[in-house]
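What follows is one chain in structure tokens, specifically the form predicted alone.
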Amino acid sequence: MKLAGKVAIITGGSRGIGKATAKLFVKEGANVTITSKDPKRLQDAVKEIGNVFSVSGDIRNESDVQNVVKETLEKFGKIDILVNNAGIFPHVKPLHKILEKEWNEVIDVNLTGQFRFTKAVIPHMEKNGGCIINVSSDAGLKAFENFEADAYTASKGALVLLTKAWAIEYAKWKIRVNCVCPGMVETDMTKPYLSTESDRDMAISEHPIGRIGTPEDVAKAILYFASDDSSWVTGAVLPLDGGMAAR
């Protein structure tokens, strides 16, 4: 078991990626809180995975984030891994046609989310080290044609180049900070960009491998970056995606 006693925080654990790596968690021995502002997907996902802490709350609002990080304290004792994978994706459209208010919202959960997760929990990995594990995208690696939600794009670019901040600020304390970059991956955010064959058939073909992601892909990436096996790595920038960023 890769993470036998650890102890791992999964934002936005209630679906999708998120989900996925909490089940791949708990299997390796990991004692697991995820979270999600959706109290009922929430529980359905308890039911699902089985051996795993919950606690609601909203990445926006800073005492549900100090709420989560105090409940996972006072259930487990400590706190070893951080995986910031919460996220939203806009409605797509030009840049001139967002709305501020519409932008503030993505940067707030993508980005600023990520930040009060994170300077929640250093505190309490400063004694005995840590892992923090930032899901970003391939859309923060490189621009895409025709791919107009750049809300979403500048909070996972900002993400990327802080990934590297981090891991140089807090590599003194053995915390180590990498990233993780997925193209598509079939999850409930991706499913309405894949409801036709047609879509679909795109979607594949800008995949050079020839098939888009699974949440269980970026679930192992991020069990790499959360065990021993990558002991000596922090500040990486990984691309999950079929080859697409190569391009």
Ligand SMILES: NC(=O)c1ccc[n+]([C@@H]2O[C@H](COP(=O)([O-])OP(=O)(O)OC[C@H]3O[C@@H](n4cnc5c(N)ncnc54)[C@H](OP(=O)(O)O)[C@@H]3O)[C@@H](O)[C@H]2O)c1
Second form
Amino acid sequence: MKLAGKVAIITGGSRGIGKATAKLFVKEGANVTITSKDPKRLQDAVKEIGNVFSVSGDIRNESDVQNVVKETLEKFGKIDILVNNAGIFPHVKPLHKILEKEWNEVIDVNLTGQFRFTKAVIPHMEKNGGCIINVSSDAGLKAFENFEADAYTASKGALVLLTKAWAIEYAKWKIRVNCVCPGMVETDMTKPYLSTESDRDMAISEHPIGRIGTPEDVAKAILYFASDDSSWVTGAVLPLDGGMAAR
Ligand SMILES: NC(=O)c1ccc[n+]([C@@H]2O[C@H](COP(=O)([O-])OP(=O)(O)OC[C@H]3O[C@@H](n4cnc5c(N)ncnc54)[C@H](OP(=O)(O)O)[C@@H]3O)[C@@H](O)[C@H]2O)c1
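Please could you give me the other form, the form predicted in complex with the ligand, since above is the form predicted alone?
Full complex below, order starting with the chain above.
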């Protein structure tokens, strides 16, 4: 087991990539806290995963974030791993039509939320080190025609560079910080863009390997960054996209 005795917090653990990561981490021996906003969906995930601790909270609220960390420490006594995964995707529209309120909400969840969690766990990693894995996106690596999700692009691009900045900043405390950049993964987030056969064919055609991703594809890479298999890796940014970013 690659994570025996480790304690992990996974944000956005109620669904999609976060839930698949929680399942894999539990299988690999970790004590896992999943957190997300909707308590009912979070409870459903707990039932499905089994043997997982949960604390609901809104990542936009600093005291909710601190409460997740506090309850995890009370339950397990330490934090070794943080997976910054929670995220939202905005209504697609050109930049000049985005309301400032819409822009701010995406930045608040996808970027400031990751700042809040990282800030809250770092002091607890000072003594024994730790691993932080940021879930960015191919949209944080390159621009896509007709993507029209500018606040999302800004949040994900910032996470790529913050991964490197935090890796350098906290190497002295043996905290490793790495980042995964998925292409299109089949989850609730992408459902609206995969509803017809032709949408699906178009999405597949953008990925040279000939398929879109599964949440498990991403979970396996997050496990690599969370485990000692990557003990010499920090500040790395890994596209997981069937070759899309290589085009
Ligand atoms: N799917 C893709 O194609 C894809 C591609 C690249 C990157 N990503 C990134 O991967 C991550 C996970 O995406 P996914 O596809 O698994 O999405 P998803 O199925 O929509 O799940 C999103 C998760 O984030 C949580 N969340 C959203 N707003 C929150 C808030 N204000 N406070 C706390 N939790 C909140 C949700 O909780 P609730 O259930 O409570 O709403 C849910 O657990 C995101 O950062 C996304 O940007 C996804």
